[in-house]
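One chain follows as structure tokens, the form predicted alone.
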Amino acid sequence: MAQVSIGDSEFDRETAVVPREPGVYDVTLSPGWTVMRVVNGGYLLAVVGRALGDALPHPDPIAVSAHYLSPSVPGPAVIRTETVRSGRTLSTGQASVFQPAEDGGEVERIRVLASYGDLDALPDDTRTTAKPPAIPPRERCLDAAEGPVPPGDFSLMDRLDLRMDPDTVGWAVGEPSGRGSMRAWFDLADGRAADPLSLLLTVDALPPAAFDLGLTGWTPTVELTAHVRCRPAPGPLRVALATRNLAGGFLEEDAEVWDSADRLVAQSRQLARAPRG
């Protein structure tokens, strides 16, 4: 796999800013990382998350919710923060991201409300019952890119290298295993390595929970908390997605990252709309 650097990836170039006035910036959202020619959540909230960490005093995030209120498209967008509040070791802002309407006005695509913080800057006192997924060898997994897929546009899938676990993946030849979970090896094509930036689009970047169930299609996320619990170590990531109840129309989806340390760097939990498949 090729290797470059952070700030020279196509996912750097791809999340970019650009400060119009102070808390205001402009983006252009790219169609490499949709789904069904939507822009995928998890890529949309590491944009987000760059703003905020421009406009905030502290360089990571912590705690983002997001809630998303209109399918955002490919194309041109500005991006509006506040500084809610900043302490000694964490600042909370808001942002919110708005494309234009066919009226001529705007149209808000997502509301995040995110604390910031310094990772390197927290103790190091660790006291968990959590353990990584039991995911096969990375070498005895499915290159996502070369297996089955819905019908529709994947462009995200073709900036990701995905592993999925063989065990997790009959949903792709019509025998899904009705557990509604998701696991793989996860890192971004070009070999970038992970950061917490990148982490707000791992919790939202491989196939839903609900493909397990046999229900495939556009899953749209109507809400979203991540929490980044510490800087990643080099190396791939391993997912586990997973869900445990389907009821009217909605699902939630329960997503753990982990790094080649052994440490759970992210969690995250999501609503979203089930799939009509």
Contents of the next structure:
Protein chains: 2
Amino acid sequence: MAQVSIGDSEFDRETAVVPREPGVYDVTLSPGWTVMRVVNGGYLLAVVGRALGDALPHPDPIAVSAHYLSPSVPGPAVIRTETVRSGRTLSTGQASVFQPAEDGGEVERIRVLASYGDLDALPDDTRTTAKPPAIPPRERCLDAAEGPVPPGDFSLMDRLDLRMDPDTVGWAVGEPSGRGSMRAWFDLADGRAADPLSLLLTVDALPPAAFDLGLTGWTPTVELTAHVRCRPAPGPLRVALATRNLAGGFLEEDAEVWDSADRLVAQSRQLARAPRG
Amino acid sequence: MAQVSIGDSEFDRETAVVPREPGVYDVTLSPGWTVMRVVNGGYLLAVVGRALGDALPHPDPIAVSAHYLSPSVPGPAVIRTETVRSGRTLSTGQASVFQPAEDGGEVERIRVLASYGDLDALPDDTRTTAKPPAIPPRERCLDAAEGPVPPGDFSLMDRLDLRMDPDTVGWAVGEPSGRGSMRAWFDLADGRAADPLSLLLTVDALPPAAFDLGLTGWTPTVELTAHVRCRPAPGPLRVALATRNLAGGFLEEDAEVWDSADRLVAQSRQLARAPRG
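Next up, the form predicted together with another copy of the chain. The previous block was the form predicted alone.
Once more the chain from above appears, this time first in line as the rest of the complex follows.
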């Protein structure tokens, strides 16, 4: 795999934010990170995360809560941030992404509350009972890019090097397991290493866990909160998604991201609308 | 147990909000819902939830994300809300709680983003693989109010009728299980039935799961997101807390709340600072 460095990759170029005035950033949402022409929610969260990392006194996202208001489309957007609180070890900020509306005004796409800190300044104590997901070795997993190509736009998949656990891809051939799981090895396609910002993409970049329930329609996120727990070590990530409760037309989806050093580097939970399929 | 009705209970009286102007509410945070003189985060979330339920076009909290900024104290506070988006099935709002500061200004205690809907209008479809927690029958659990009284203020415990699973109270006698679990039957002390608003209290009202790791100090919440999944049936609730990853001075805590009809009525996850004890 070609290796590119952090800062000089398509992820970095296409999540770049340009300061317009203090706390306000211009960005062009790329058509390369879409599914069905809608901008992926994880990519959008990474863009917002980059703006907040510039605006706030601490560099790293620690807890990021996003409420998705309307589908984002490729093209220009503006991010308006507010510093809510600046503390010694954590600062809290808010951000919204706006895009031009048909009536000449603006429409808000996502609103985010986030607490930022400095991952490198945290103590080394770890007491983890969580276990890494049981994913077969990478070479025995299925390259998502080599599967059957469904109709429609899956540009996002060209940006990723996803190797899917064979146990969680039955849905692609009409045989979902019914367990509501999705597991994969995750890399960016150009080999760019993971960092706290790219983890915001990683938690929402796999096919939805609902697919493994046999529900393969559109699964829009209502709310997603991600916790970044430590800076990922170099090497591929393992991602495990699970949903345990579909009810009332909504389902939750939990994501865990593990690094090559067997550390739980990010957790997320989202509430999404259940597909009708 | 004395039975009081929803609307005429200490929970309802002490979470009451008084409209000052559209979207702005006055409230008196009660000294009855504190631990170590700090207002409980779940009670505070219920107060904010009541204000948002009045301000937004939909009545019920569905997804509520809170970032805790500074400890709230008993006394007057003002809640300022903003309607972010009004949709057909969901509306999204924002709210902040402010209290008077020593310098004569205001200090922000908590900022919340929330999506509201109408739980009674949701479809009945349910596909749940989650199982209710294995808690012994209520009569074989331990009345939290009858345990050894630790020094300090635990007023919150007088508001609740908590029956703790004996397997998760070893910490009280210096013998934590080390699993990071906490389970209990939950009622309000005056018998007021559960509703979507009181679930916002329920998810953050038990002793922290960290106690079961032997860490019994202060565990302040950084961020908490709650999902209310359906209106709880009458009868006692079962609450299960778990933490799986303590690292870098933080830990996550997941809560599940189950009703008497064996439905998962609420889920929450918080990121908290790990106690030093």
